[in-house]
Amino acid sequence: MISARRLVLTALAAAVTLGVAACGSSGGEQQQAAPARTLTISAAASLTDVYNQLKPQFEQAHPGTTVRFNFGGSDTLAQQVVQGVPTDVLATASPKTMQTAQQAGRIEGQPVTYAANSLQIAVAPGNPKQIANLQSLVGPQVTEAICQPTVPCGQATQAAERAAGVTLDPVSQDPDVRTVLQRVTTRNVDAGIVYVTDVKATNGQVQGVDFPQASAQGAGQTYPIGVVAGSQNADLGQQWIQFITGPQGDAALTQAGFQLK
């Protein structure tokens, strides 16, 4: 079911839209060009096949925007806002990791809830070592890669283990989601902790485990978006915000596995 929020955001979207129109030129005038501008966006890695998907949209309804992405873990994003490299939207894999950019004042207004994701065991298609669940990975015979438990999805993967009464050993913990998915790709390791939407964007190079625990309290991950304060594009900002949050934003979203807020 989609949220009131969201149902709000939708018509904001539609009411920029329906100004943008009202604008334009009339009385045969000549429109101007629009100015060049650059809207910096600090994303989740997980989010950059849909983020990816949906900038050719967005900068083609917005004449003379670029869109440019710094995709990493969102603990290393969110410590890049506050210390104040130049961003103007932080949208990450967690609550708390946003907290981090409210707390130091970084972040206008409330930030958006719009998407959630659950956990998989990413395996190599056919899932040769035969991978069932978490208690699966435990022991010599199987090497898997996790995220750092600083990150969301490194968080996501504690709480499953608390959840499963299982302690994993594994021979990597990396810094985002994505280098967790490569690791398996290149085989590299047997198995990695991922997002369902990592598993999907590969298109079949690995294949996906469920296991009960990725539902636990604290192994689903919210995403959270919000402009940085202080952005000299704040109402640009706010335009991929409603846009993400909208009809084409949903749509693409839903499309790589992600559920809507």
Contents of the next structure:
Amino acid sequence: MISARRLVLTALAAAVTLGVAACGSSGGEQQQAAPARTLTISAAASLTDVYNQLKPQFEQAHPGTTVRFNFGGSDTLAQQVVQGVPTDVLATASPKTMQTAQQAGRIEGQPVTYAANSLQIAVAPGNPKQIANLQSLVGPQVTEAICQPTVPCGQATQAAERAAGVTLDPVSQDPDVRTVLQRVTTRNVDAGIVYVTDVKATNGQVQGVDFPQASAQGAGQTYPIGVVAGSQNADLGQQWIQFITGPQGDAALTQAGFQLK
Amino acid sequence: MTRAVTRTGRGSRGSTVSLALPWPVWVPAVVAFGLIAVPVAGLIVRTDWPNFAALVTTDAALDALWLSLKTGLTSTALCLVLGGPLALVLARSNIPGLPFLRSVVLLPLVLPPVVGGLTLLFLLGRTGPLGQLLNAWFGITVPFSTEAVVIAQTFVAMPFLVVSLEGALRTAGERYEVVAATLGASPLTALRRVTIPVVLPGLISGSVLAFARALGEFGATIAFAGNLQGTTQTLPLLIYIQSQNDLDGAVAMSLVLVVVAVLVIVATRTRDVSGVR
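Form predicted together with the partner chain structure, per the form predicted alone context:
Once more the chain from above appears, this time first in line as the rest of the complex follows.
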């Protein structure tokens, strides 16, 4: 009875998983080697590339294991975990969202903080508007998009604004950082405040401009990860955390532009 | 349980015909109604009533409600002014390729709204072909403006009006217009005095559907118009953003959206029944 319910919920979680071809890899040939297990990881959208890149390595090291991801905004993921969505690991993009899950008693033990990210101004290649810092974004000559203040990247942007003593006049306050980035890659805004890793992920479609307030108090982003309480795959979840904080994880994170913690 | 309609038959014996609904209709009908009504009822249960007034009267909420009403009504008017004639062409003209045109008109129903918004962005964005012209000639930038919200809403709502109206036009047929023409009415007079009054119920229900769709529009708006309080942040956008960190506020504002929609539907329903025929 319980396992049937769990099966349905797991299937639902899989349906929620965005654009990940996790289903394809659960081939029959793996099932003979070891009992088939599925590790479900809810991870912040900014981790999409790194986690997808590390998935085959982890699966190879743990025969019979299929990793699948539920990528989304950290707030949404934390809410889902609080509401009891069956997932084994929660990896958010801010301590605050992790605390939401912790306070609800949904995280086993202490989460590990393993990576950090900082803000950058994304502009068109060649920086046609000559944007040098936050101040140069103010005014009608330059249009910019930033994150909504309720999401982590929006809070970081606000902290940077406070540190610089400027108030930006964005044309859009978007619900997630990738939407901000898309507005820059499609050239509908002159600039967007995103993370270093987002700029790197575009492979040169946008250029990043560093600014001093990116290292201000509250402007940085740290990435905690923890095993969800009551997970049937807590051991596998711990192994994923060791893997992501180990040499292979470090290499992938560094390559994507994350700073290691 | 069953509804029996009795009327005098046309048969020579004057027998009565019972038009009861066959029993297999009822179970799925109840399930269908429940599927819609139960989650919405859950919304009412989940609402934080003691703080309801405070939650729905924040600056952001009032701005969003006002913007939603304003843009929703404007989009509906545009759907009427542009979609009405389109429905006439689809129903009454015999230009070649009508089935193809009709399927194109239905596309916004099939496309995920976000994709609809992106296609608008590709066309009207700063680097889009039309967007570049508008910018060069008139200095107009469409994305991130209230006009962009209206365009996105009109895009997604248009098929609802066109399909309803085209159906009404086809059901009504052309016989009254033929009579009007034989009595000397010009095509324009026939349209104004005969066609429009005849299809008025269809026009009203189509407008209500279009308004409801425009009111709930989210994906195309956020992709094409962005999200800025007072300018492009409609109620569904605010609800989405609130739902990420303040569920109570999101639920309360959703309820406001439901109430607005129900009010509009009820108001037009009663007019529909008592006013026309």
